[in-house]
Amino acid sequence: MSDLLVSGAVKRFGDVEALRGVDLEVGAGEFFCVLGPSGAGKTTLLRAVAGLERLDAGTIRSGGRDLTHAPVQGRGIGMIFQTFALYPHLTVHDNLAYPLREARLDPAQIERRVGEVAELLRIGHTLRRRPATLSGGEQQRVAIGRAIIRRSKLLLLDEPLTNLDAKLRHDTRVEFKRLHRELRMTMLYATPDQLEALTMAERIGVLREGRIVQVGTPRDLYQAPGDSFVAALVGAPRMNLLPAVLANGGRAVALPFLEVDGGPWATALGRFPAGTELWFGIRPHDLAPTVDAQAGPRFRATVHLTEPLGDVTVLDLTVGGTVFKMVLPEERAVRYRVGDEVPVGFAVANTHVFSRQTGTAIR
């Protein structure tokens, strides 16, 4: 059963079309991420769901109700903003209590709920302090508390970790997952960070230039990207996308330094003419020195740069003018230096092919 259904959402700001017919369905109790680069329309979409922006076309339904033209106050939706948006002149206690006072709840009930939320978020020790005296992580928890204290069934989160340092981002990701599990609340989370989306979401909708281009689980988007945009967006380091053409009577993909055939895309390529321009995709984790690789295509590359990341190292490799990345465990990567020649191999089953004209995956 869906808790949020957005159909044909269109929103324009003058000549700019921020949303271009967005269709989105979020299940009850689901943690759903909208992933996209800056300017894709993520914030506009969440603001439209919250009622802060009026759609030019399309509908929004939640819990069986049509919210397209409903006032903000009547939607029963909580929202956490990127900037936290706390009231600086109020204590943490009063920031939390404010939505309940606006709803005219009984003072005893307000005190009980403030205490419950403070305990849930572990901010009881901050209740008498003002936001300016809190750390970034504490401010974030207060913002979360103010959004959930009215017990809304749907919570919108607009890039809520952007202003936190790396450790706090990690800790707060864990906190959001804990809250989702304990509150059983539907969460719609917007982020440009694929790591946040992959580690937190049950499903992800990829937003590009105001359109949802693919929806799936993190595994779906990583293993079977629908186009080259999703392939490059999901995964770190990003998928290697190498220029190629269809060759050998439509049976093989010719890279500048290698010809590959027999992949999961081979049959589908039969409907394209020879010479069709393609992108050949393979993830850096699926490349390996041939002593470690499965049977499959092999070639020799030169180490251009090494990027140690602790337990793994990213090797930037070159073959002629083609540059791509390979990821190795640190204990294997230490044997390679800049300028070394590496025999590289990969399993064809792990490769992808995309149309260079449209970006669409060919399977």
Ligand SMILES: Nc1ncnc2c1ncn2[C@@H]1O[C@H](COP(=O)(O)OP(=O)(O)OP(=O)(O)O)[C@@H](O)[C@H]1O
The other form holds:
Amino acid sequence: MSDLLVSGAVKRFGDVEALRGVDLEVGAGEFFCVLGPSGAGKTTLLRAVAGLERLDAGTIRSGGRDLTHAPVQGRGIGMIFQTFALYPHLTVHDNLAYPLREARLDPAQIERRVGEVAELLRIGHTLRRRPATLSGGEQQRVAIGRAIIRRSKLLLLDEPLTNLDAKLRHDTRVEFKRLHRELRMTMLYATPDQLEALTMAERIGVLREGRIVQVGTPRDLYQAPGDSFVAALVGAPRMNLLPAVLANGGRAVALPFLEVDGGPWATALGRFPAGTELWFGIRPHDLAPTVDAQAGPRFRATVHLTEPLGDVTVLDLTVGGTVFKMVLPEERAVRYRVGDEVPVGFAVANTHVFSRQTGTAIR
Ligand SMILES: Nc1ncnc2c1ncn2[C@@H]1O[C@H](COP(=O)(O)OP(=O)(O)OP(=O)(O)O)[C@@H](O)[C@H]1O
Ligand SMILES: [Mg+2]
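Same protein, different condition: the form predicted alone was shown, now please give the form predicted in complex with the named molecule.
Complete assembly follows, chain above in first position.
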């Protein structure tokens, strides 16, 4: 059962087409992330769902109702904004109670709900204080509390972690997963951060320039990106995308320093003429120094830069004029220094090929 159905959503701001025909279906109780770079249209999409922007075309349905022209109030949708605005002159308690007072709940019920939400979000100790006296993370939890206190079934979250520091971001990611489990709400969560999307979402829709270009589980997007944009967006460090051409009668992918054949793309490549320009994709985690007896493609590269990250090290390698990255566990990386030659190998099963003309994955 779907809880939110967006069909053909178009939104223009003058000459800017912020949404260019967005189709999206979010299941009841699902944690769905909209992942896209700045300017992709995430906020516009969420604001349209909330009723804060009027669409130029398309429809929005939720819980079996057509909401396209419904007023903001009464949609039964909660929203947490990129900048979480709390009322500075009200205490935390009154910030939380505000939406319920607006909805004219009786005072005893309001007190009970404020207590429940404060306990759920662990902000009970802050209820008498004003927002300015809280830490960033506490303020964020109050903003979450205010969005969920009305118990809407659908919660929209627009980059809610952007203004938090790294540690708080991590803790709050965990918190959102717990809240999602405990409240059984449908969550539509917009973020430009692929790590947030991969760690929290049950499914992700990738938004690019006002269009959804791929929808799938985190695993789908990581293992089978539909195009080079998604391939580069999902996973860190990002997938190496090396310029290549189709060679050997349409059977092999020719890199400047290596010919590769027999990958998961081999059959599909047969449809393209020799000389077709391609991107050859391999993730930094899928490259490793070879040992002598190892099967699979291999080549020699030179260490250009090392970037120790603690448990792993990112090695920047060059071969000819091509630069790419390899990730190694720290204990394997320590033996390599800038200028060293490394024998590098990989499994063809882990490689991706994209058309350079359209960006589309070939498989
Ligand atoms: N009120 C507006 N007037 C004019 N243009 C707008 C308006 N709101 C959004 N836009 C434009 O629409 C496009 C999408 O903007 P939107 O805010 O939805 O992007 P976003 O994905 O949320 O980006 P970010 O990650 O930076 O928040 C951008 O080009 C933006 O400049
Ligand atoms: Mg935004």
